[in-house]
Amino acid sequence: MTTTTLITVAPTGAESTKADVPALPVTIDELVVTAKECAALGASVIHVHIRDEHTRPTLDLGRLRDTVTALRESTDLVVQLSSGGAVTDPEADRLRVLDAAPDMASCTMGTVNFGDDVFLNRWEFIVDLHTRMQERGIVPEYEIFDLGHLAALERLLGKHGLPAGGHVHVDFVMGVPGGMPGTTAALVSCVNELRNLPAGTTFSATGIGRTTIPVMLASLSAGGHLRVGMEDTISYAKGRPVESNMQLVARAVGFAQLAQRPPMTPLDARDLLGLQTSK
C-alpha cells in the first residue's frame, strides 16, 4: 500500500463549453492560473486539453508548444498532454501532441462508445502512440475505459516492450456513458487485472459526473491515485456547480488525508512514474 497521493488534475477536457461553464479554464493564462492554485494545494500531475481563440477545442501545435511551456514556467507539476483530445480530431493530429514535447501524454488502450459518440482507438494507432513515446523519451498514462483495455495493455507490452522511464502507470476511467461503470466492483476487477501487468504497475481512478466521489473513495481503498477536475465533472453536489478546479483538488485531498495518504510532491510523482527530474 502506497503512503502518499498522487493526485492529477484535469482542468478542462473537450467536452464541456465556455458558454455553458463559465469558470471552465480555456486561455493558456487561465490554466496557467487552474495549475498554481491546484498545485499549491497538493496536485502533482496535470492533464491537459486546449482550447482555440473562439474557446473551441484543438490540437494546433502552437499553441500545444506554448501551453507546455507556459505551465513548465509558472509551476513544477508533471505536464501529461492529452493524445485523445476530441471524438473527432484525427490521428495525424493526436499523434502530432508528441511533437509538443510534454512530460507525459495519454495513451488510450481501445476504442470505446463515448455518450453518442465513438472514441476511436485502433490497433495499428496505439502500436504508433506508443512506440513513439519510447523513442521521445515521453510516459504514457494508459487510459483503460473499460476492462478489455487492459488485455490490449498486456498484449502492447509483450509485443513493443515497456515505456519510457521504464514503469507502467494507468488511468482507470469510470462512468463514460459506454464504458465501464464507475463502480467499487468495476473497480475492483481492473485492479484484480492488473496483475498481468509488469510488477510495481501503478493506477489511479477517474470517476465521471456522479461517480467522481465513489470512485475517489474506492481508488483509495485499494491504494490507488486519484485524477479529479472540470474535465470530468462540472458539478460539486447536487445542485451545485464547480466553481473552481481547487474545490476538485481540495477535495481529493481531503479525502487523500483521511486516508493517511498525504498528496505527493510532483518530485516524488516524477519519481514514482519514470520521469526525469526536468526535460
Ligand code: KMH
The other form holds:
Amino acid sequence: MTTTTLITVAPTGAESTKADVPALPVTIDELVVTAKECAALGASVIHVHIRDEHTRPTLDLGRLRDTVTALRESTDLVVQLSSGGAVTDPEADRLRVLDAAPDMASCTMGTVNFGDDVFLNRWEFIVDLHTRMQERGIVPEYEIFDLGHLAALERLLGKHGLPAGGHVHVDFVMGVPGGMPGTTAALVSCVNELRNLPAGTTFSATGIGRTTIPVMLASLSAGGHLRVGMEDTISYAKGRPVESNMQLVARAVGFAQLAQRPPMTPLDARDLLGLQTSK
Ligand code: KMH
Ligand code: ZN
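Shown: the form predicted on its own; wanted: the form predicted in complex with (5S)-5-amino-3-OXO-hexanoic acid (KMH):
To see the whole picture, the full complex is given below, headed by that same chain.
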C-alpha cells in the first residue's frame, strides 16, 4: 500500500461557464494563482483546460504554450494538458495539444455518452495520441470513464507498448451521466481489472458532482490517488457552491491525512509517474 497520496487538481474543465460559476479560473493569471495556492496545500499535478478571451473553451496552441510556460515558471506542479478538450473539439486540434510540450497529457480510452453529448474517442485516434506521446516523451494519464476502457488500455499497451517513462497511470472518472457510476462497487471493479495491466500500474479517481466524496473515500481505501477540482465538482455540499479549487484541494488533503497517506510532493509525483525529475 502506498504511503502518500498524489493529488491532482483539475481547476477549470470545459463544461462550466464563467457566468454560471464566477470562481472558475479562466485566464492564465487566474490559473497561475490557483495553481500556486493548490500546490501550497498539497496538489502535485494540475490537469489543465484553457479558455479564450471570451472565457470559452479553446485548444489554441499559442495559449496552451503560454499556459504551460506560466505554470512552469510559477510552480513545480506536473503540468498535464487535457487532450480531451470539449466534446465539440476536432481530433486534429486535440492531437495538436501535444505541440505545447506538457509533462503529461490525458488520453481517454474510449467513447462515452457525456450527459446529452458524446465524448468521441475512436480507437485509431487513441493509438495516434498514445504513439505521438511515446515519440515526444509526454507521459499519458489514461482516462477511464467505463470498465471497457480498461480492456481497451490492455489492448493498446499490448499492441503499441508502454507509455513514455514506462509507468502506467490511470484516472477513473466516475459519475459522468453516461459513464460508470461513482460508487465504491464500480471503483472496486476497476481496481480488480488492473490485474490485466502492467505490475505497478497506479490509479487516481475522481467523482463528478455529488459522487466526489464517496469516490474519494473509496479510492483512498483501495490504495488509489485523488483528483479534485471545479472541472468535476461545483457544489461543496448541499446548497453550498464551491468557492474555490483550494477549498476542494484542502478537503482532499484532509481526507488523505486522515487516511495516514499525506500528499506527495511534485518531485515524488514525477518519480511515481516516470517523468524526468529535472524540470
Ligand atoms: N471535457 C471532456 C469532454 C480530458 O480532459 O481528457 C473531456 C475531458 C477529459 O475533460
Ligand atoms: Zn479534463
